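As structure tokens, one chain now follows by itself in the form predicted alone.
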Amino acid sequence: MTRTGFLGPRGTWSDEALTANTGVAEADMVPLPSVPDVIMAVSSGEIEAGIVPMENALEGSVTATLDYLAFEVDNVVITREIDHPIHHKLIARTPMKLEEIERVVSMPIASAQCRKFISVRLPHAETVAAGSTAEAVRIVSESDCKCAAIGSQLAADIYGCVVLEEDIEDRSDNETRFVLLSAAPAPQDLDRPYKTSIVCTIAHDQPGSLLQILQEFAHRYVNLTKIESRPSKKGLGDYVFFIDVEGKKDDAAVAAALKCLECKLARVKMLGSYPVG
């Protein structure tokens, strides 16, 4: 039995991604109030695994996930990547016309993925934040007001609501990259593509710091799939770099690059070396 946490309640996109892409039984799925709660529950051993959103095709990285993995825990690693399509629905308790809707409830990142629809089709409606898309649908299912939620078909089914409009996201190719987390590293012997994710911290800001990092991979022909800076939480202008590279951490070229970076940088934190989605 592997108890796996996800952003709850039932019916979130994390729930749907977990259900659609893993063999985790419903009895072993543990809904939690927030993304940080999922990460901290894995860290404390309250649950054996967790799934969290890492990046959305329209809105970019999920900063809560990056920051907690980089700064708040040292015993949690990424073990698998899952790319899951996101097709938002406009959901209401009962059928109604769009011009009747006074309030749109959803998680802010979901509302942001539907900016065009809200602006063009619901310009008169107030946008209200909820902790998750499923929580938004639950709120709407229990309300008598003229409101609608942005969420998944799964949430609409769970909470007995109706779908007013299908696929309201700004682009039809919208998807979110989720990662599975555990205290134990992913096995390195699977015959499939891998990705290795690290966080690089430089000792102090100096010209060429980023170039110094990139050259270690370039000289060894290791392909980078992502590089992103985030505040280090130490002060304005101080940053760390999140880097994803193709390959396993034990591949000769990747291992050599990491070893050199560990000698040159203040810190290199391994976030995981894992099968890609």
The other form holds:
There are 2 protein chains.
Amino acid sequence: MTRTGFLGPRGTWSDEALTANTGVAEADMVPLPSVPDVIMAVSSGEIEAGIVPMENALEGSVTATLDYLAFEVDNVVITREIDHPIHHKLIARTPMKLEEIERVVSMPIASAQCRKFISVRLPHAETVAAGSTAEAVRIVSESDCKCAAIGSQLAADIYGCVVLEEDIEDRSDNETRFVLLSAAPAPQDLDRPYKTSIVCTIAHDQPGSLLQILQEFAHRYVNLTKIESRPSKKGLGDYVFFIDVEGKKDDAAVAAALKCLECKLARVKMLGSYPVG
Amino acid sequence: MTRTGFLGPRGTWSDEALTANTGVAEADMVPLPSVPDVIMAVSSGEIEAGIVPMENALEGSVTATLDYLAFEVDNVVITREIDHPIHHKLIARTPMKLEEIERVVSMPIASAQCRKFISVRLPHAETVAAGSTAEAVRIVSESDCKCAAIGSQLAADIYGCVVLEEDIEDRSDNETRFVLLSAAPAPQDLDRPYKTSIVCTIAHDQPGSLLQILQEFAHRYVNLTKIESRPSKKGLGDYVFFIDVEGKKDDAAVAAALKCLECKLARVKMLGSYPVG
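Right, the form predicted alone is done; let's see the coordinates for the form predicted together with a further copy of the same chain.
All chains and molecules follow, beginning with the one already shown.
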């Protein structure tokens, strides 16, 4: 039994990505109220695994996921990545015209992915935040105001709502990268491409450090697939870098580069070495 | 007369940063409903200048600002940067205990800066999004529900509210970098440190490109003060890079590096060369 936490309630994109891509049994699915709650529950051992959104193709990184993995837990690693297409629907309790809608209930990152649709088609609607897309649909299903939610077809089905408009995201190739988390590292023996994710903390006022990091990988022919700076939370201009490279952490070139980085940098944190999505 | 747009209504952090750091006359201040609206109004010539938040020390970049500057306008440049301290207050219409609060109205980026305070002190309060911190305070000032807003002292004063709790941000050194925008470039003749901001678009599947960009600056001894990847909105794993370097765009070393980048990269967009904040 692997109890697997996800951003609840049922019908979120995390739920959809989990059920569509893994064989987890319904009885083992544990809905939790927020992304940080999923990460903290894996860390505490309350659940064995969790799925969290990491990055959306339109909106970029999910900052709560990055910050909790980098700064709040030390025993949680990524064991797999799942790229899942995201096609938002505009959902209401009963059929209505777009002009009638007074309020759009949505998770902020979902409304950001539909920024153009909202500004052009719903310019006068008030935007109200919900903790997840499914929560937004649930709220709309229970309210008799002129309101609509942004969420998945699954959520519309679960909460007995109707879809007013299909695929309202700003670009049709919208997708989100989810990661599975566990307290135990992923097996390194699968015969498929792996990726290794780290967080590098650079000592303040060392402007050449990023170049040095990249060179450690480049001169060993290790490809970077992602680099992203985030505030270290120690003041403006002070960053940590989230870096994904191709390969397993034990591959000779990756291992050598990581060893050199550990000598040079204030901190190198391993987020996981796992099969590519 | 320089009509200057800012995220309204009166009492936002943009308002506070603008009035505290510039000599703009009250009659020239133009409140607008969103950050993209400020950028688009400068672009259309409706206003001569604007102030927008660029990056917060805790939450990182304001994605709407970056995306609109990078992708939506071609004639808007940064003319100055302003680093302004951000000390959020928990604000209500009348005095009440924290346990009584059922709803927190806030701009999502402001609630994210107060994530720990909200989860520890207001664990059962529902979070409701508003378009700005001042809008949140205005809503709370007009409602008789058990609700509180996150915003500035200025907003509490303007809307006749009381401060329930001071300085609820997760770190006391919280600050936001604002930038002034104009359709005309900043004069390059001030005798003080300058910064130059660019956006680099890398052709897909050129994993060594970022290293090459950094090298162009490094071997000319030009320091980077920021690098940040954002989705190019063309699919997962496809990025543009926002880069800030020390110096004026016409400094010999900076100009030479930019010229080489323009030869190598799909696109190099100048966001501005302006006095440091």
